[in-house]
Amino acid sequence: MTDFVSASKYAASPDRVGEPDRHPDRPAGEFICNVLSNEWVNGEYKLLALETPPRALNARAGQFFHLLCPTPDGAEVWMRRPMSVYRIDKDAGHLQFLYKCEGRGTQGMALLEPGDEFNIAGPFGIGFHLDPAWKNIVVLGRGVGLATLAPLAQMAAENGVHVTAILSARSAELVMSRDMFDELGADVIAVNDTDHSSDVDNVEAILEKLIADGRADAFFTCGSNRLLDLMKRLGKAHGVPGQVAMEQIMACGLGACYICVRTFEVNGEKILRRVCREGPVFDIQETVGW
């Protein structure tokens, strides 16, 4: 797993798109990107493209960058936004993040256009591993939780593991990344609120029928406490190991301010833990709820 990077390892000044890499040895930085584009893909979401200096590619599907957003209104956006990569396109020199327009932070993403610079952080926390026993995983998401789960399935086809996602959401059109695991080779399953297959009942007899077939070694969730609640009971059960990928308020993202603690068990006992530092990512069978 690539590591926590401390705050005293950040770069004096933000190095931009076709400069010389100054901290090669470092794991993070601080970037000023190229917005490529900047597209709505459906009446919630945007989709950020952008060309990154080579370092920033070295995420790892679950990490996260913190994105120094424009204003929206003409007040100052005072804290970076925590937004988990959705895709790493190492040949081309592209980053993308899909989001969700709600708050003051990603309206003012919003309204980025190409040729657009703009300011990230990152790559910090722990994100997803995959086991090399592991050949056949299970991805279940919701909502903006499958851009987080999207570079899973990058990662996975890269090492060979076959990958089973059930995507979930409210309607059929908000189902998230399909396309994404549709060209990496993954079983779809979307599910959704408007025909009641999003329901637990439905999504447990699909787990269940995924682990007596041999197709469930390991699971993966993200974006709903009902669904990590669920495969945190099979995985039990069946002796399943899993990961979530949480995600919690941030202001600083290095670990400083201790904003984004959670609660979490382990060997019996309550700990806090640092999402932004400990996490992003965590064992599933330690983690209290998303």
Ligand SMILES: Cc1cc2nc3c(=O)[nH]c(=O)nc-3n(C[C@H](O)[C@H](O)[C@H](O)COP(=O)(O)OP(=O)(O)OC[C@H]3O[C@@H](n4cnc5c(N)ncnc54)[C@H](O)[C@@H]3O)c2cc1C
The other form holds:
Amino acid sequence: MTDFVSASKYAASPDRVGEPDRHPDRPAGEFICNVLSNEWVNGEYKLLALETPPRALNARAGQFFHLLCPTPDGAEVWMRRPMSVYRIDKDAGHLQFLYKCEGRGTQGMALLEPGDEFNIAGPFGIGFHLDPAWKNIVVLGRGVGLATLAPLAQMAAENGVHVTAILSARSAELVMSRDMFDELGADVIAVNDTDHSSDVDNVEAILEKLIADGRADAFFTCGSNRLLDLMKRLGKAHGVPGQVAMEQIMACGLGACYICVRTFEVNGEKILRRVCREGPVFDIQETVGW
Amino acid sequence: MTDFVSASKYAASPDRVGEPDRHPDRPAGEFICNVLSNEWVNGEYKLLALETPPRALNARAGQFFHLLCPTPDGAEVWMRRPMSVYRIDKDAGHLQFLYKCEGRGTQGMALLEPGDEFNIAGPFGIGFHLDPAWKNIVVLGRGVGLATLAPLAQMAAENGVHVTAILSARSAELVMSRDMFDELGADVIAVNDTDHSSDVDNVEAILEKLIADGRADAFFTCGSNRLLDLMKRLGKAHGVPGQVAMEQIMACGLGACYICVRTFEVNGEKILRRVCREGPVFDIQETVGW
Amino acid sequence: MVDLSVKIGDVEMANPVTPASGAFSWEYADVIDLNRLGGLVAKTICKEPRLGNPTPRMAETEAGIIQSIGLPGKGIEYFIDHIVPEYKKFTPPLIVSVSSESTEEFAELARDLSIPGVDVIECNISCPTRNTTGGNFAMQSEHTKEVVSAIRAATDKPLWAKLSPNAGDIVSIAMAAEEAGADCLVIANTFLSLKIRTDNFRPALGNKFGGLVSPALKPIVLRMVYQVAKQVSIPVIGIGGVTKAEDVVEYMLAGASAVGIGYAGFRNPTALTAIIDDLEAWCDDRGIKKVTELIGAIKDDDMEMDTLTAASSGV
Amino acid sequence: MVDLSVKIGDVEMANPVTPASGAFSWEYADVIDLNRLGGLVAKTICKEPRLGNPTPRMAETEAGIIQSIGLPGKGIEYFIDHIVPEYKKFTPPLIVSVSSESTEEFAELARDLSIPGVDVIECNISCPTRNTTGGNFAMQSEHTKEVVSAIRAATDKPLWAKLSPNAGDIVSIAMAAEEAGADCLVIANTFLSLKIRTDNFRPALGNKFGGLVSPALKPIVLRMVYQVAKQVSIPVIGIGGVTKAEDVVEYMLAGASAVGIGYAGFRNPTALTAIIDDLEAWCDDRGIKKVTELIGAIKDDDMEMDTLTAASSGV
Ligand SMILES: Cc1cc2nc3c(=O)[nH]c(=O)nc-3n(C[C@H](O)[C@H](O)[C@H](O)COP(=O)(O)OP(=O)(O)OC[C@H]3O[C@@H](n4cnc5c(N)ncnc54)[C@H](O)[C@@H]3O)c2cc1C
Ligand SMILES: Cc1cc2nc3c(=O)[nH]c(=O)nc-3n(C[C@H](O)[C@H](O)[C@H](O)COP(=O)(O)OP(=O)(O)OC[C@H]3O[C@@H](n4cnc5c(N)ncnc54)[C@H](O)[C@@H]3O)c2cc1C
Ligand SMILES: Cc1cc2nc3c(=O)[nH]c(=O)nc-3n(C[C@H](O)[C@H](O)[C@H](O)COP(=O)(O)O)c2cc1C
Ligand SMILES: Cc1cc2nc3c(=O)[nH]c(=O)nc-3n(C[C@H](O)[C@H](O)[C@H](O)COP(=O)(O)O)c2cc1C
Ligand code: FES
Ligand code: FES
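Next, give the form predicted together with the named molecule, keeping in mind that what was shown is the form predicted alone.
Everything in the complex follows now, all chains and molecules, and the chain you saw is the first one.
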């Protein structure tokens, strides 16, 4: 649709790489970025690296961008798709997304090639928060959740916080982002379904041990409802605060449309919150499972 | 839209190059062809060469195909675009179209590259007719009309009919298809606006001379209403039969929708005819100018 | 292999895929095997010869086309003598569509077309481009009831009524048509629309208004089919935006017994038979034995989920 | 340079581009300069707090989305105390949209919102997703007249009425709203629709029905705006499928004084200001001095061309 429905000058409105920032004080924007690379990480996931205008790099761990995906089949992709920032390199001016190729949007993304332009909007939402009192945190992720948690390791490293990362996957080969956690000095524990090390019981034992060892000042999770429930339960029992990044289908990404609501329980009362605006990062204890 | 709106197997229904013809006795079909080349002829026109299934090559001069143009801008091109066959090479299995890059459809066509697939439907309509009694015909074309008339020269050559081709254009450089007419043994007279040789007066004088010389057993024209009127007038005055290929916006191309009608005058009565089915080639004397 | 056959009242069809009136003719035999279709639907015919509307009769829009043909044709005599025989060269049932601006003439048309060879009379009481106000019988229940009753009295052939998506309360109109004796409801005709050219400030169509045709509209017509199918006991045929086998399935789940296809046949002349092939494959892949199992099979009984519960389950 | 300012009754707007209720909030200030907009249109507010509809609240369709939000909100008190002040940080006029299922409550809402800072009260009498039958006041002229009259009596603020594209006879309904004292007609809300998933046979939305939103629908709404603008003497605002400056022009040619934009702001968060820039350039390129020259400037006086003459001129 881009040009047929949009007039010629219309497309010029988003900010572009290399142009002076016309709105340096806005927290977010619509940016036309340059694709640097877009490679398969394994059979299901790709890693997209973009060169972006500097303002896009203000993104924090846990925040997301809303991506205008190219068409995989000649038809429009009518809505943007939300993706967490995976890695931010301010010096180089690069931003990375790690994504699972699922439906039309992500299949369209998978077609991006170096040199292509890519329209992203953001950064949106509230990211992870590190309390200065926390010295050791535990990050527990599975599947695509790792994409969201990875930049938290970067943030922790920058703040001198030690990370224990429990990376869960279907099989050992599918454990993603291990290198990134390693590189940032995290203790990595990889668990998988094949040898049953990812069973809730085993993960629970690992977490109990970390708590007992004083290595768990806070919990962080994303990507599995089962693991969220576990952290909620243990966190409650042991008084460990926790944060979770959640997902929901989105339209505006800015808080206007109320499409992305999920249920939370606050002071015994159930309420709806917008994942895009009050989240995507929420207090684990306020989540409601199903 | 192709695959999103169409299911996987849907696209398999048209006939493809290299597959056995499943419906050899149908006069027309929907074909997925291979693009061989798609080059600029001048600043406005491109020549597209396709490898097609054999049945598509049954097209006659004056018939057209209905082309499913790729998008020039990410949005759908919702309707097919009709194009006359420009050249048919049965031995090689090639079909050519000469087209002017105008709106979205033809701009989309201009993006086709060698190796791409291209969906065409046809051949549709009634082509030019050569009466066995005609030994010398006059072909008068302008602009994109030459694309339609060119294969008539091929047909005439095959039938031992001599062709005088008057090719009209804005400037000498824009005279198209001269080589093709030359090659096929036609006498070529190029006229243009720059030196005013294309003025109706001058073309009229040329035609009068051809009639006087017995070189005009029949008239053929396409691409200019002014020149059609001229041939209609002279044809009537001198009893020279004539055929014209006409255009109209089309949807089905097959005669079903009645979108492509134009007015004709037959025995003093005005009637509507479908350009796609009763045409696109019509008797010059039955046309109605505006 | 799945049994694709469906029955619309007494009319037996080999499968639920039919062309839509006005977007199809026997001339499609140049490219596809018409004997494979569920039915053959002729272009709407009027009693007297008509030229139809001024050109241009079509313009592309953001997502689809608007068109205004104005029911040109050579009148009913020519139709019976020359067009019916063209269709009778093929085996599927012949559905003949008629239109008029008067109730009496509508009845006459139905009577005069109740001849051997004609299997169904479809009354097009919903053509938005016949006159520029877009008014037609199917905009109001009373008018629908009146005209369908008159036609019903004039013929013993199966009678289908084609309704308008421009009506506000399609359910009442559908019920009026059923009460008046229609054997099937065809939902729907095109959406009255306008396109203005910003280069010359003129309407893009010679008739000013036109009917919008687009796959984009399928969710609207699907909703109408669903609402109507819940309320009537005669079969419904869904028409609007079908371009693939899944769309046929979606209409059937909503309660349609068959579908009609217009636009897709313009885009891909082989679309109708391709969709039949795909529908067969789709059913076979899922072990569906009879395509009729899909009719009204939408799972909506437990739809009253409360908001908080729904929103706690996320994506 | 063109003067883009327009007046909707007494309300002065810097340009004819406004957001559409429910698809916009002050939070868009994160990405665009809200002071550039013609107006600020708040999401429809109800008297009491509401959760809205079950999730999923949106699904993509062939060409657009269907959505069913169900007017969630924290009620009018919270709105006045916390949301109005957010909007008052910006200069464009504030249009407040209200909804209710009862005439009395509608009037109360209008009365209670007639406070300084609120520039316009827009009554959303056309929300198709408020309850599952899709029924709403704007489906019938009598109901429209009744509710708009009651609201009119309750407030001295400019009163805009948002109409439904699901109504069959939008012109009568528009005239009823005008008669009842509306100062402007906003045309239109979303098209009631349904999408059924063919993988699990369930409706794609938690609320079953949803409103279709798509650029594909523009020709339908444009036709409604054109028909209504010819019949009423109050201004009309066109909403539906605007994604570019030419669409604003097209709506104005049809008779609209301004437009509202929803979907385009989802697709491109900077769309609204980009469209204002483009509209200015479009007018300047054509030497148009005041954008108001475009209102109703469609050239349709000589549209009655006869068919044969039209069809002799070809493409
Ligand atoms: C804040 C946030 C951050 C995210 N970060 C990442 C990330 O870093 N990497 C990654 O691979 N994925 C991420 N997701 C999920 C990603 O948005 C969806 O996978 C994507 O939208 C699917 O688009 P699609 O067109 O490929 O699939 P569709 O065909 O649209 O849907 C395929 C499946 O994905 C689900 N889905 C669709 N939209 C969303 C959505 N907005 N959120 C969650 N699920 C959805 C559908 O229900 C369906 O099951 C994130 C989601 C959110 C809300
Ligand atoms: C039987 C037939 C044979 C043709 N053969 C050729 C050919 O060999 N080479 C060639 O360059 N062109 C040919 N044309 C014209 C060609 O179809 C149009 O130029 C083309 O459809 C324009 O498409 P577009 O998307 O580029 O332009 P659009 O944006 O659709 O329109 C641009 C301009 O083209 C006109 N136009 C649109 N559709 C048609 C149409 N179907 N016929 C005529 N004009 C149209 C429009 O009115 C407008 O003025 C032929 C047309 C017909 C009917
Ligand atoms: C060019 C054209 C002509 C049409 N003519 C008729 C007609 O004569 N009678 C009729 O009942 N419907 C007519 N229709 C409407 C179609 O039968 C059908 O209802 C509509 O196109 C929607 O289906 P689709 O989305 O599959 O195209 C016509 C549609 C088009 C596009
Ligand atoms: C997510 C969403 C929420 C909406 N909520 C409201 C609403 O609260 N009140 C209202 O009057 N219209 C609402 N609408 C309708 C829009 O205001 C507008 O009429 C419609 O989206 C058509 O315009 P568009 O094509 O520019 O999107 C909503 C639309 C969307 C997409
Ligand atoms: S996506 Fe619109 S409010 Fe969250
Ligand atoms: S294009 Fe359909 S009848 Fe000619």
